[in-house]
Number of protein chains: 2
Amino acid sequence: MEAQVYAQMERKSAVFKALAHPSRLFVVNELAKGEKCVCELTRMIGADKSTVSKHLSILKHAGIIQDRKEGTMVIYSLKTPCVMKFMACVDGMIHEQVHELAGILSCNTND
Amino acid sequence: MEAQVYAQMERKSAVFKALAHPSRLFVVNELAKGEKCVCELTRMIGADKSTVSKHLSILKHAGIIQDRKEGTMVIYSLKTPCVMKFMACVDGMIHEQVHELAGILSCNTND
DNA sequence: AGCTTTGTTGGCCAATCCGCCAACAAAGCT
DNA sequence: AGCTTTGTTGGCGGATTGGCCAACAAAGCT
């Protein structure tokens, strides 16, 4: 592979890295449905306010997210809303495996 | 986060997880052109075989592509083209923080 | 049967990621 | 000014990932 499609790649998948934790994933698809402060997204998560924080950090730093300061707060919203039509694409996958898995398995799955 | 949710999360993540390195990201997007085998792939990415094929494993596992075998041979190929979909939205948003950097550099350009 | 080609798996070691704590910074409140 | 709330950053251990080598397996040739 030569170096400038390394490196293409390389950027392209900085941004499945920022998307590949359950928690930056709960973020996004919180703010999706409308921005919210560190304080709130802490108390949703559970974790650690600096856990959260860098969670967020990676998240703006992809560029998928973005904030603004209103008081002592920090607000944080989505920047990108095509993310979301992925998130509905990988859904889709997980069903097909959880229904590949139930033929298999031939057993119920109550979900 | 509840632990029904986060385990959703998680599953989700793994998909992201799968898509989080730039050989596997060059996989996806040259299965996209077509089917290949381990061995093109291999000499496509430069790495050892068994690196590569550990990679295949990987999407494989996350439900991205497929396998089918043919003589000695194993052929990989795209099994959820919406995957595609997402990467144009990558690109867009790779673009658009270039267009940004530029815009930066372009309004500093005092030396 | 023996050799070659093609892939996969196990193991080792380096690099990276993750989560908590501690320390610090900024803004509001009393 | 001092205290509180809200966030960020540094750093430390533990867990995970990544890449190479070696060993092994399957199928095709000679």
Given for the second form:
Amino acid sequence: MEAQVYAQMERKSAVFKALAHPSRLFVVNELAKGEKCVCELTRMIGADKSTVSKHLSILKHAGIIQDRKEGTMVIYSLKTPCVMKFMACVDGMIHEQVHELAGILSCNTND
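May I ask for the structure of the form predicted alone now, the form predicted together with a further copy of the same chain having been displayed?
Here you get just the chain by itself.
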């Protein structure tokens, strides 16, 4: 693999890694609905502020979210709303897997 292609794959991998945690997926989902401050996200996730801040830092470093200062508050928003298309794709994939599993299970109960 060429170095340039490898570098591109590494960057994509970083985005997928940033999304690979339930709390971070929750943050992305909530920010798709609108801006939120750290205090709101902390309350919604139910974790301490330092943990939520670490999750936000990972998402920001991956380029998925952005922040801005408003007085003493830091407000976060979704920088790449296209990620929601990927989330919808994953939701569809999971739905299909559940549907297939339900079909397999119903066949087994009929035996």
